[in-house]
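In the form predicted on its own, a lone chain appears below as structure tokens.
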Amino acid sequence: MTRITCKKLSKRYGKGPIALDNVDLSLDTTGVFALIGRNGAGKTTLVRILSTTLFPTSGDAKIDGVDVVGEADEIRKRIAVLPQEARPIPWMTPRELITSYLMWRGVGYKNAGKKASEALDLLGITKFGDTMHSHMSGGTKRKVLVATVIASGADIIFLDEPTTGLDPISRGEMWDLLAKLKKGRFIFLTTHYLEEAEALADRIGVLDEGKLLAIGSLSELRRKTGYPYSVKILQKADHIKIKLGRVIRGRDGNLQVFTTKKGADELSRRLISNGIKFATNPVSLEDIFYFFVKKKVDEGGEETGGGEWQGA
């Protein structure tokens, strides 16, 4: 089975911050992996190390075996990458692009086009395949895109941020295509919606500030909290005594407290006889993320940087 391997893989632009530490990493490739972080994480430049276009600092990432930056020409046959920043070509039309892709990606013409035609249909865009990208919505145009790199039949596909600037409901249709796109193929997507890891990921990893804090299923990741459960106080509770679970102190001023069933039972009914507003929910992909930032910066002093988050 193919694999995506990385050994304490590092990137530090010029004399800046580090934008990767010591990442290390092994995932098979079935399904959806979904590297969740704010704008900063590192998520672009892992994606950018993996696909060949961005050389490590140090430590080394392998396709299958291959090395990135050794065997970079070998990896690229292997993969098919939708950069953040990746735009349609205004003047062309989407069945246009795919083909002149596909060309420069060594496919013949007659057969380019045909599987621009196939891209289009699995997509649901054929009626916009002759229209110029100029008179697309931008739900359409990112559509246009992920239809490019699918066409290329590889068997691992890099999405880096794919919903970034749509609407909801374009963003919906795009995590209802990605489901379906999913099977028999591979896809590493990086996101800063929760929902959208949530909605579409098999397994997650948590990067911030460069650092892998945690990898696993949704559900492997609930257990790695230690606690199920969660209960969000959503007013001054200073004289409330949490006597089991993990509290932390959100941007609001609200405190969450991470904790078992019997925690969450014991501590709802002390906040109803003290009139208290609160909410008891079990441990959602938003908690999963704050905990294991807040237990990062715990462990290692105050937060120096990272992005702005922009949950869903």
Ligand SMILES: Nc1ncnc2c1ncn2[C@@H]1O[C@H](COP(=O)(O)OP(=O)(O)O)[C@@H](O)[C@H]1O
The other form holds:
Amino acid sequence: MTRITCKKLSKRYGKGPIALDNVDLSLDTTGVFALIGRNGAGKTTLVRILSTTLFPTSGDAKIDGVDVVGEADEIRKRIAVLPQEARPIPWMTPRELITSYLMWRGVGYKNAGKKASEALDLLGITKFGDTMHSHMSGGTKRKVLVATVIASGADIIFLDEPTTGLDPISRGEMWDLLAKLKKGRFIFLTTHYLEEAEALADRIGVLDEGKLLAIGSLSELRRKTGYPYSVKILQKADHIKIKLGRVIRGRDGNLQVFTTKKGADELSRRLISNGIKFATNPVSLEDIFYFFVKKKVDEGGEETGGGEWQGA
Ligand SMILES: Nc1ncnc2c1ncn2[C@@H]1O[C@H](COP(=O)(O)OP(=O)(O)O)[C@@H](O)[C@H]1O
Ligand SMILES: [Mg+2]
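Could the form predicted in complex with this ligand be given as well, to go with the form predicted on its own?
Next comes the full complex, and the chain you just saw is listed first.
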């Protein structure tokens, strides 16, 4: 069954630039769908529209066939959302937070308490259940928030950048937890950590400047680039001609060539005979992201030339 569909979904805030631009999307996965994109790409805007806290400017969206605008109350029963800016109230304990959240959703007090205990257990934070949030690390607080939405038992869970700002160890712990939690659930995750999407997602969407540029599993995205191999040239090599593939210049000024297996083999041989250092690999999600986004990705990054280099 199709769980989420968007048709020509667009959003413009007031007279500002377009934040979401004609997004067509159809998702029928269980597991994790990861929406990746830079800051300002439109990820939160899409999550807010799907979770009924923001009206689209045009187009429509449905969850399990239910319209997110026309039947928002029905949608709210089926979903649980961890917004990007959510932080647990400092003077509450996780047990109090989860219990009150569930009661606010309509669960009775006794049942809410039981579900809170189960969620704390599932997230491995039972020992913090009665500690005030103000005494916890950032990583534990984030686990409390995830426990809260999981406790809802909702069919679809939205997690908007759940690991942004965490230290690398806490982020790794969160990935392990999400890998466990995704079984039998549908999690709509947004992130700008590409390793996070690579590690967790069954399907990945690439969003940039409000446009959904590509969608698929990691291997489908790799195929969609048409160039499943990357050759990173690790020193200045402007005299080497690239015969097949697409070239981008990295922040370090060195070239990276997206190419076919044959192209990678041929280029590798020439680089070896010229004594030039290089690294060749199947393209990573990071490579794929750069490939689709195809523009200044960071200060100084640029694409060389106009796309394809054939015998240049
Ligand atoms: N409440 C708002 N009012 C005006 N512009 C907004 C608002 N929220 C987001 N935007 C703009 O919409 C675009 C997409 O933002 P957002 O959806 O927050 O992206 P992301 O979550 O990918 O970082 C950005 O250009 C942002 O500045
Ligand atoms: Mg955001």
